[in-house]
Amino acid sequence: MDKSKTITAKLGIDVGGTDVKFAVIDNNAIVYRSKIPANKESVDAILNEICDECKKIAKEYPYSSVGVGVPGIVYDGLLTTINLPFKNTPVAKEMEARIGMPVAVDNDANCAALGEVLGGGGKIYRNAVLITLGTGVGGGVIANGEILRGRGCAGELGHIIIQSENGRKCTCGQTGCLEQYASAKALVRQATEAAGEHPDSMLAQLYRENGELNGKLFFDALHKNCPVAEAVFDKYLDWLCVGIKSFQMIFDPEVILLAGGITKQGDNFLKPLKAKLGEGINVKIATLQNDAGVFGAANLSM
């Protein structure tokens, strides 16, 4: 590789609870990627290993800046996380001291939203909302081309309350959060409950054969026209629509992008969702998916 052509490249880092992903972005394309385990022993341990990987990458793929997406709250330059050992940690300053290069840090969902707007399904828009449907419901908001941060917690989309009366208890301490009804985990829970209520259904049969249900088994039943699975999915989409319509009214985005394993169903997921939403809401499946975080992180310096 001609290193002179990549000297303006940027390094994006996506810190997860299990792995830390790295990607060198050059001319809006990923030219190199790597991954290391997330060391949860201490702040110094995880930062040292991340910075060691940064130095290793720089020898082969020079870059001009580093951006880091983290699963936590970044306020006034200080990072606090739940599943990693950061508490009011000045991560950017700590990393800059180790690698001698500018470092920017932001919430991982914010980075994913920025990545999709800059290089993914939302790149023709300046106002967008990204909703991630996984174990929980996450997201980020881009307003006039910039991340909406608030005091550090803006964009916690999964914790808008959609069932105020007798709602399900959420890990955040509230009841009735969108996350408890529209996450992938919630869909599997709803399917498992339905299987128990309908022991003669295909869902129940799959549960007995596998000892549990997961997203793949649920959609297998759905695609085989299991009426119980169809009813579960219909109700799941109703809950998701409540959230999407609320975000449309609150943020007035040009597009709402959906990411996560469920969206791999493509039109089988998107078409019935759009039919329920009706006209006036532009909803699409995100295109960068798992690469959105590193892509957005690399561009934080912008």
Second form
2 protein chains.
Amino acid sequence: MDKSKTITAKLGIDVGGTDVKFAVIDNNAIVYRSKIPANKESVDAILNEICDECKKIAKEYPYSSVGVGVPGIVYDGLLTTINLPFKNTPVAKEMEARIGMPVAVDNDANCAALGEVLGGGGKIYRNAVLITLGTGVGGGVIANGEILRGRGCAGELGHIIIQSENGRKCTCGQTGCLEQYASAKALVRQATEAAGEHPDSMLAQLYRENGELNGKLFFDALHKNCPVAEAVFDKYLDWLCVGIKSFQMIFDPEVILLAGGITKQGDNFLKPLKAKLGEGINVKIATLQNDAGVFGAANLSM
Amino acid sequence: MDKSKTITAKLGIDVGGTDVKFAVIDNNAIVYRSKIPANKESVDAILNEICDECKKIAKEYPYSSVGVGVPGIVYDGLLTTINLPFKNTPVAKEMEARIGMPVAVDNDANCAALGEVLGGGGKIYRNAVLITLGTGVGGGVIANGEILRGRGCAGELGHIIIQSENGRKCTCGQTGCLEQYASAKALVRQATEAAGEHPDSMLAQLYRENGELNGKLFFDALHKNCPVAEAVFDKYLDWLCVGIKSFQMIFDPEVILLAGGITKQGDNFLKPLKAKLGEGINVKIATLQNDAGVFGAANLSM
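Having seen the form predicted on its own, please provide the structure of the form predicted together with a further copy of the same chain.
After this comes the whole thing, all chains and molecules, with the earlier chain placed first.
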């Protein structure tokens, strides 16, 4: 190893409820990966195990800074999480003391947005919105080239209210949140309801055969031209469009990136969505997807 | 005039469809005002008249920079308006050539947001949302201490969709926009509809006596405890809350400022609104109101 060579590599860490993913990024590419289980016992336990892994990786592939994405709120340098033991924990400071290197910490959805913007196709956007369609609707916003943070909780894109009257109750306490209509979970719910209403449909048949519906079964029915699945998808895209249009009005971004399992449908998803949105909204499928978190985390110090 | 003294004053200009307002701001206060009619004939005519007034003011109260707020889109330094003749006009450059001084130009709603944040009560917020309730619902956003601009059109707060199904048609082409429910104009429409449904109400009586309803008549009925007016106002505040909650989820700002004629109701407006919003959302009535535009414009160069 030539010690005189400037180290350009950065370590990105994506802390999840189950695993902690590590990736060394060099020259805009992931050059090393590893993973450890998330220790939920105590703040010290999880930080020690993460920092031990950092040290181990440094021997394999030296890096000059560390960025960490965590599912929680970072306010004034203090991290608070729901599914992990952090509570007003100065994570960056604690880690810097353990590994002797600059550490930056941010919310995981913010890291994903930054990762997609920096790494997605190589084009850097100054204004971009990432919408992740999963169990919920998450996301992050890059405005004026920076992560939109507010007081620490900005970018709760799934919780804009899109149905004021007779809206569905949301887990957040509000009613009518986008998440209740445009998440992958909502799509499966809408499909299950439609299967119940149309017992002769292919969708209903798949439901009976499998005891339930999921995303895969729904798209199976859709690709086999089940008209009930088609109607469900059409309506689902309408709901999603409402969210996308609102974000366009608010942020006027150069691009709106979509991520999550549904987007694996590629053009089958994107083409009808674009047709509904019309001109003026540049919507694309995110390219990094599950790697966006580590990628953005590594670039937090930028 | 002591020429050796550093000039701290700045000139703010608020270009409207009817008038162009000028104000010199010094030490965070308006120290000089003037107004000229907006000349809609040609770009040259309006720029010449504005710059002549700038030169006149400079003799009365010297200033060191100029900021201009205009109802239009500024993209890459080029201004395009609907009600004024600007079309891809490099306004800042054109004015700098005429008056020999740095000039900055931005959208008028953005200027108002900046003005309220800088001038409203002296407290500077790094993250704030200004919602103006008028004929439409306008506003501007300060994120990470900067005006949120996107590609030039960000902050169209009145056009987030709050009613996806059976929403009212909006002038923007969408249906269900916040503006159709929470503008001052929408409140008067809601009151007029309620008057029609309740011909025995005080509201209906005021309607018959005046041939129409307006904001003043509506609040007269409300203050005289007309139960129909009370129900209209309660529902109106519900719609407004939907918008406010969505902006809180998206921007997580330190404050949401409300401006426009309705907010002159003061606590009669703010108290019930706060009660509906609950904890965690810091909503306040804007203090500068009609002066926010010139105030923010003057501070554009900051």
